[in-house]
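First, one chain by itself: the form predicted alone, in structure tokens.
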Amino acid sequence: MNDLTCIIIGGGHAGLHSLKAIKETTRGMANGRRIRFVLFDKQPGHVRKVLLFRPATSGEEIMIPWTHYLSEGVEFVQGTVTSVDSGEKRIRYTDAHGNDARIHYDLLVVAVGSIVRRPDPDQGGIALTDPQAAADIRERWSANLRKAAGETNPEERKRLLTLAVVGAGISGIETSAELALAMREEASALGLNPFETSVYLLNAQERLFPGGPEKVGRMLELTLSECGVTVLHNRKAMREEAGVVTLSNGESLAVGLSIWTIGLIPNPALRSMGLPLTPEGQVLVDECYRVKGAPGVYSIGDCARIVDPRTGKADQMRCGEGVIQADRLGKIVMADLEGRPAPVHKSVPLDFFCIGLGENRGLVWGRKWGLNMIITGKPAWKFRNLAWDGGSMLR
């Protein structure tokens, strides 16, 4: 009897553990036939995009070898998937050399997951989209920092050293953290004032953290500032050009760089492979990941509009509810191959974010039957690098 074929798309978070809950659960066997895994991704290796900042401060390899996931029964293609076709079970991809190529499935996840949002390209600055963009980065904060300490025209000193961050969600306020205790390093490094550097975090709402309580928000604002972060709220940028922001109240921040972190939106590779999609480009799914009208094909994580079908409350774009997601993807694909009812999709019961804020500094907050938990400081770093590590599959 011939093998089945389950084919992973997308080696992110998400993927990575729909690839471990499935061949575990599974134990890589379904009504006697062996099941083949292939995942397929277009990057050389598991990108942590979790932690691009980290190469835009430190320059550090964010790129996890594909050899540190894959075990017996587990093949790897590196290649852009450009199609499904579910009636045929195929699907159409171009490889690593630009081939054209076409391979069946029994079982498909499409874990594509999301992409970070671009600013219109004459707003300038850059986006921290990928790590390129973050070796970009570094290059562009540092150059500055070396101009500066032999710049004489006190502005232009100031601005060289002088950074914007527009955007105040998680990952704008991960970044701007990291990249002002980075550019204090190498201020000193360079025999510059340290306490000199200046980095702004542009929030367009009217305090940070707006999906938590008040005081969270205030606690983060503080922490920032202790690293050397000024927050300006209901500001939004609207470009930057020639070295000068332009908010939209008006104001205008002469800056050596501006850096935008404005969110996430799907994959857009979606919207040629065929699979029914949101307005806003997500897939459409069941309670049990199934793609509606794909039978053998399941889609979870940021590329996939999950409803809680009790609440009709809609997962957000976060790691830890594609790992949750992901989990419970392996028991519904064992359900499916044996026949019996599967399980359905539970919103995670309580909300909670961690938040890491620089070395030894973090933030994280859970409410529970409305009773907030917060965590600061060591104990709070130490519990986002385990979230990082657990959504990269690296403990």
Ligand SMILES: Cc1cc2nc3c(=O)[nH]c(=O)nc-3n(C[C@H](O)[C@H](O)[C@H](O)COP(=O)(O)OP(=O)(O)OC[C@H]3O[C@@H](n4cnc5c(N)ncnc54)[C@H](O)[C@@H]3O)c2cc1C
Given for the second form:
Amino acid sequence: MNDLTCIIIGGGHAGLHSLKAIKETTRGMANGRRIRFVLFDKQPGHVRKVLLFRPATSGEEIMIPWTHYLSEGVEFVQGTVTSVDSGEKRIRYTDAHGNDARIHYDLLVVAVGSIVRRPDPDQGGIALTDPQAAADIRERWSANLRKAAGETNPEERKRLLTLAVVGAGISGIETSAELALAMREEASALGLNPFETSVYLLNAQERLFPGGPEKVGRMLELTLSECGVTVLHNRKAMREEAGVVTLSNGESLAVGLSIWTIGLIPNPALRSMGLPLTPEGQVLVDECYRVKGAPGVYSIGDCARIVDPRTGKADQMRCGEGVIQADRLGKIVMADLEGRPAPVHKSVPLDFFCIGLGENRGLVWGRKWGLNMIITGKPAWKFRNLAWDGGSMLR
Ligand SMILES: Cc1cc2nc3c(=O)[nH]c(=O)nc-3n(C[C@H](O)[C@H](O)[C@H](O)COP(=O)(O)OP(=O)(O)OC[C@H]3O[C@@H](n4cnc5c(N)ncnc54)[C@H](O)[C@@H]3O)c2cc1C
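Now that you have shown the form predicted alone, what about the form predicted in complex with the ligand?
Next comes the full complex, and the chain you just saw is listed first.
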């Protein structure tokens, strides 16, 4: 009998964990047929998206070659999937050489994720969107520091040593903390006073971490200030032009560079893939991640709108949620293949966040039954590292 082909589109956190979960629950067989797994991704390796700020601060490599994830029965195809023909059970893609190609599937997991939101082009600055943008950011602030070392005009020198991070979500918090520490270190190496460097974090809200207790917001702000970050609340950056960031309250900041970390949006490529979408652009799935009207097709992670049927609560675009969905997807696929009732989505049973604040500093916050749990300092940093590595299956 022929093999069954299971295709996973997207080797991000959700796609990789789906591949593992489906492979493990099915043990590579369904109804006496061998399952052939094919992982598709447009990139030459898995990008550790949660560490996107690292190439911007330290130049760290965050792409892991696919060979790390491939095992027996799993193939990898580098290609950009352009559409899904659910009637013919085929996907269409552009391969690494730019050729148009098609491949048949029996089971399909769509995990094409999200992209980082960009400001309008006339707003200036640089968005932390991908490893190349991150490398450009590192090049720009290091060049500014080198220029500052030879600058005699004190105002210009101050500007060159100042940087603004626009957007104070978790990504902005982590980026600003690591940037402030990296800038201080590089300033010292150049013979500059490290305390002359400044990083501003621009927060549109009135406090940090509005989804958790006020105390957590205050603790984050205190640790950020120890790293050298000044948080400006209730201010939106309107635009950066010629080294000046104009703020919504009429103030302005002279900066050498502004970096925008203003959230995620569902992958816009979904708009032309031929799958049913919500108005916001996420794939419409049922409570078992099955794509509506497309037999054998499932979708999870940032690209899918996944709702807990008991509470009506939708999962957020977060790595943690995607990994839990992927584990459940393994059981769902197995149940569907065997014609049994499948497990149903449940939202994560507790509010839980862990935030890295630079080497040996972090904050973990969880809430269950109204009780808050907070871990700080080195233990939180260790926890953070475990979560980062776990998300990319490096542990
Ligand atoms: C800077 C930053 C920090 C973050 N920090 C955290 C955090 O601390 N905790 C947390 O839980 N979440 C965090 N997130 C969010 C987290 O990164 C996402 O929730 C997670 O990456 C979603 O995983 P995913 O697999 O659904 O999608 P993605 O990680 O976006 O992966 C999608 C994959 O699909 C591939 N792809 C896209 N389009 C196509 C196509 N057409 N054809 C083929 N392949 C395609 C991409 O190359 C990619 O490999 C952070 C995000 C950013 C940007």
